[in-house]
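One chain follows as C-alpha cells, the form predicted on its own.
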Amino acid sequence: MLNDEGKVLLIRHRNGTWVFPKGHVEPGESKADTAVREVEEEAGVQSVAIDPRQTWQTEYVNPRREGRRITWYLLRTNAREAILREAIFPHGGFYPPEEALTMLAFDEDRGTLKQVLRAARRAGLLPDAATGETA
C-alpha cells in the first residue's frame, strides 16, 4: 500500500512486529477484494488495487503452526495517515519506503515491499529514489 507521497502503510501488531496490513478471504470475495478491506478495516485507508493481475507470494507458519500463503497486491491511497480500528493494531501509519524496510519484522515482507517498490517505480509512482534499494 503507498500513498500519492509514495509512503508505505505499515500497522504493528500488539506484540510490537510491524506488518501489512491482511486477512482472510470471505466467501464470494476476490483476493483482491480482501487487500482492499482489509487495508479499510484494519488501517481506516481507502484503497484500489492497481493491477489486480500483478502479485507477490510469501508464505509462512503462524504461531498456532498453520501454513498460510499471503496474496499481495500494489494498492494505492490519497490517505495521509491511518485511523486505526483494531485493538490487536494499536500503531501504524505511512513511512518512507527506506524506513519502512528497517520497521518491518520479517524478511519476507521486506522481500515483498522491495519487489512492490521496483513495480510501483517502473508503474511511475514512485521516483528512482524511492525504492528502498542501495546502489
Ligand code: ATP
Second form
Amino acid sequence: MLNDEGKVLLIRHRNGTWVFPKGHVEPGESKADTAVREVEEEAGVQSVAIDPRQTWQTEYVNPRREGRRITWYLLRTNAREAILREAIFPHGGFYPPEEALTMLAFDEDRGTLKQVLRAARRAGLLPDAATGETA
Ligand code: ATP
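Alt. form predicted together with adenosine-5'-triphosphate (ATP), vs. the form predicted on its own above:
Let us now look at the entire complex, which starts with that chain.
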C-alpha cells in the first residue's frame, strides 16, 4: 500500500510485529477485493488496486504450524493516516519506504516490499532513488 506521498502503510500487531494488512478471502470475492477490504477493516484506509494482475507471493508457517501462502497487491490511496479499528492491531500509519523496510518484522515481507517498490518506481509512482527525480 502506497499513498500519494510515496509512503508505505504498516500496522503493528499487539505482539509488537509490524506487518502489512491482510486476511482471508470471503466467498464470491476476488483476492484483490480481499486486499482492499482488509486494508479498510484493519487500517481504516480506502484504496484501489493499481493493477490486480500484478501480484507478489509469500509463504511461511504460522505459530499454529499452518502453512500460509499470501498474495499481495500494490494498492494506492490518498490517505495520510491509518485509523486503527481492531484491538489486535492497535497502531499503524504511513512510513517512508526506507523506514518501513527497517520496521517490518519478517524477511518475506521485506523482500516483497523491495520488489513492490521497484515496480512502483518503474510505474512512476515513486521518486527514482538513484536520480532523486520525481515522477
Ligand atoms: P488469520 O489466520 O486470521 O490470518 P493470523 O493472525 O493467525 O490470523 P497468520 O498469518 O496465519 O494470521 O499468522 C500470523 C502469525 O504468524 C504472526 O503472529 C507471526 O508471528 C507468524 N509469522 C511467521 N512468519 C511470518 C511471516 N513471514 N509473515 C507473517 N506472519 C508470520
